[in-house]
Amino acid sequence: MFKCTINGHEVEVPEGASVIEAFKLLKEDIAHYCWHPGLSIAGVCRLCMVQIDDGPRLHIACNTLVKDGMKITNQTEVVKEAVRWGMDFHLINHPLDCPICDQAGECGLQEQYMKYGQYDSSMAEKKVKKRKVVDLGERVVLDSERCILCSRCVRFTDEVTKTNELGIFNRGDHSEIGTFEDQPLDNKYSLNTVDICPVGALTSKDFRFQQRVWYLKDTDSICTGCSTGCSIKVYHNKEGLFRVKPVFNEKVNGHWMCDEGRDLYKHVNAPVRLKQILKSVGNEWFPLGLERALDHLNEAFSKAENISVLITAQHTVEEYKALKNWAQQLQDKTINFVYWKNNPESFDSFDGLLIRGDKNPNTKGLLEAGFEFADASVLDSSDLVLAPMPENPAVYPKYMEKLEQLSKLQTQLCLLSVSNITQHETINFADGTLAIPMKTAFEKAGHFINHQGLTQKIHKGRVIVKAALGLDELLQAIKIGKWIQPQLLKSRKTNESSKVSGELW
């Protein structure tokens, strides 16, 4: 460990770190824009300005290492005055889109031009023009003018997914991004090139022009796409849930997500929610009350002596434990537990990255619960199915016609869903069918076992359906025979705007 002093304040640095490094350990203020720590070193923005031992040559923080007792400073006149030139040079060309940029409101040029700009600007040629609204592939877009060429995007596609797509072309003030002939940026972590960016030059086709940043609040949660278990923050308002966005996680995800796992939000959202319960009469769904519907429950299950439960991992530790606990208490009963698999032929894959074929985010919670599984032949001689469905019916595409051979037999099923299982007009379920609006990972708390075993927590957020359950509450309701209704999050009438915005990476 080397010890330095930066702007008087001591601190202690592993050997071989960087002075943009010691500066970020310490929590002090450093103008930056190419350097982010997932990526390698490009020097190109020369903001990052250092005096180091009161020498006359400036340093720039993030290619020079720290040496044992270096003395640091950005807070010299002359540092000051070179930063403020770095940033004149960066806006000659910058358009004046702030009032229609997305990226207004956690934007980069914006917060460090008011802490180490407010200059003076002495530019009287005209600005040089570029492409606006670039279509870079399915899920980007480009703004040319915006761009101050850091080049993070770049590294991100040849050091991470190593797909190439983006450059820098052409010389001078003409130079801008873009991919080789126009082809598209296709790769499956294409989004994470937004997130980088620390202007306005790329923004999300899903997330474009929906909502100010300033009008959403973010939960810290865990990506439910697989079992990968990528730490992740949820932004949202009273309107809904609007984007998924990646937060450093050194031992799963580092800084990075799939592109497949921001798009988990939208089965959240009201639209497509399931928002009361059902029952099925002669084909057709009818809202059922929900002491109607327990009751309707407890009289199925008195009734019941081969009892199955159609099980998925997308449920939390705390779900499995309770209804391993409920199971144990029907002693009078047979209770068979049915493992369902997405996908089995593709299970064990992974793309080297992130992406893995076990589209679950607690599959080793689950094996972890003890429960003993039985063959799914059972399901067809069972009275009664309870069938907590996956939240993301999309990575279960044979689930539903499981549902509908069952249903077929005449069986009697309870079935939890996120979705709304009316949309599936082409099954006919059976009479005394329960459709029961479930709790999405983002509605409750819990916690969710990843791949390499590792335990992690998920906090509960904005209930967006006032009348879903969890597993665990729709359990503790049959066994007590009446409903406990959860503690809901007070909604606040305040203003929308509850944080300022964070690091720029």
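Remember, it's a predicted structure, so these values are computed and weren't measured experimentally. Residue numbers count along the first chain shown, from 1. What changes on going to the form predicted in complex with the partner chain:
When one rigid part turns against another between the two forms, the hinge among Ser122, Asp332, Glu181, Arg57 maps to Ser122.
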Given for the second form:
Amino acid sequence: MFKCTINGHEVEVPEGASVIEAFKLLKEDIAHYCWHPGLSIAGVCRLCMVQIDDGPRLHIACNTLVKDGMKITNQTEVVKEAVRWGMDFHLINHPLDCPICDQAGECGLQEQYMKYGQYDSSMAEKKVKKRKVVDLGERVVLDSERCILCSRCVRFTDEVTKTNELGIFNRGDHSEIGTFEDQPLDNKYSLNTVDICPVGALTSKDFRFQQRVWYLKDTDSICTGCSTGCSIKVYHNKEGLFRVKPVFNEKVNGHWMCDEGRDLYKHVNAPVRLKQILKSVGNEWFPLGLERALDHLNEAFSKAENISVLITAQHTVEEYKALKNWAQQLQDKTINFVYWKNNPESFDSFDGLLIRGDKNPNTKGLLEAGFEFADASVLDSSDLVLAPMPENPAVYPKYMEKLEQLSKLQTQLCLLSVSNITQHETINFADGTLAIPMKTAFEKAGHFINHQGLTQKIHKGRVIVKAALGLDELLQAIKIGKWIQPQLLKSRKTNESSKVSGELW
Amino acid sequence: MNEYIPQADKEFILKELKRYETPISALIPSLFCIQKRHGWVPAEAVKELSLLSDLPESRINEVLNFYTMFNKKPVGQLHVQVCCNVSCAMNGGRELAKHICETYKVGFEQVSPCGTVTVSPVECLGACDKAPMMQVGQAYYEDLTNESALEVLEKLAFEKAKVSAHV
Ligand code: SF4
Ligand code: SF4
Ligand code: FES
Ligand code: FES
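Output the structure of the form predicted in complex with the partner chain; the preceding block shows the form predicted on its own.
So here's everything in the complex, that chain up top.
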């Protein structure tokens, strides 16, 4: 055995061991590309440079054998300089497009670069160091060194939101984006600055480092956050939805959208969703296949004398039409439609830019569908309430209270819900209540009519919950039930089958 | 309110604001007025100026940060700006700046422990023929040596102390 010292630590190695093996034994860091413990020695990458004793020249660790008493180091400036130059030579002809290289993230060259790279470019002047990972408030992060000072973000807060938070401070190459006294950038449209920043200087806290954008597909849609109905693109892959960005629409939102609208994708993703049909029996929920659920529903609908539909303006024009048709088929029943607004006090408010107090994408569509609405008090005397719930119950604070009240009255509910309502802590749903997973606007196609009466199309994007139904699909299924032969179902054109379904009750 | 911009300054600033086509043009005289009062421009004064002029704080901050003549943090009783540009540097300006720092035991841009000076190395002040030179407050002191510069500073510091003793 030979004793040697590596970066000040003593180690014993068997005779014939190379210096690099001694480094590895000690788990000391040493750069190397060509050396591999399972292969012969090549000594060509010249990166494993070490200094031995006070020798005048550097040695490569992979092709130098340890001798007893050797003092070896790779921590001196001379060694580091040599490794740095070695890196430089390796990079002369190497492309500098790591982001599109498949090895990125586990590449030896990248790893060495992180340790020895010359972060400063070869320009004679020193690079000005600026602030990194600056917290610009609730939603935005700034990396000043990446900013190219185009001033788009400054002009956005000056001209669009008129909140004037951002400015370019200092002068010349010390110029930097910032806010006065580092106050937060907390206007309701702040993420637009991230969209318009041409580089990686402003990034979204919600999205940064979540996904590489080239792994995302996008679907055109309409924001369901309020009756403005901004044109958007939704970005998704098989793991779910990741972000929402505005699409230029001269008639509606121009180039922008609000920050809240960008959060709406979150309730679409799987963890928060209701994934199968559940039936409540004795305060517990049991899964039900569609077939049995339809049986149950048909029975419930035929028994019920007084049926109410608690509707919000969160569904498509097509769904309202289906609802209207369905009701017309049930002539022998009383069906009351109750139109539930999210928040009557702020319903008509408008912030002057985009955000409206009417938190529904299709209020006009609902009103134009020609329903006759009853007073909400009819709900209390109903024995069955069909409740296609708002997608985002958070903007309907009183809605859940109403469901709780009805459940206390032992009213049977047929809930069509995006979120997993069965997890609700305080509501004890009446026996026979059904919770059916509902499609979100991102999972179905159709039309919304916005506050100005503009009919806009939404496209079917990625389906996150396979079992989810649209309101129209549910009604269709109820209408057809199991009485209709499957082939009839397929060849069905328009109203034929609805006649048949009229006899169901 | 009005803690950082007292009534007299406020009147001056309001007059300046009326003088130009746009309020932003009045920023430099307004900021100088604030600096004259405090020796530097505190953030609270910017906030007050923002209310007074109806200009966003970030706009004022842009101007404030652009010019080195505005002090963004407190300075000593004497703000000593030593020219370190070509002519002065050739005649020992940089050494002079360092010498003053060492004497008052202070680094550049800081307030000396005694509170007397803040030394800033600056670019050409247009008195190259009398290099090396320094500016203290509004006044130029030229053809300096290490000794003559310190003499000037001691005298000025003494006068300041006398004035504040009177007050
Ligand atoms: S938009 Fe981006 S690059 Fe342009 S000034 Fe703002 S932070 Fe810098
Ligand atoms: S303004 Fe309304 S429609 Fe537009 S993004 Fe915001 S919530 Fe969505
Ligand atoms: S100067 Fe033309 S785009 Fe910037
Ligand atoms: S170089 Fe010092 S005044 Fe010009």
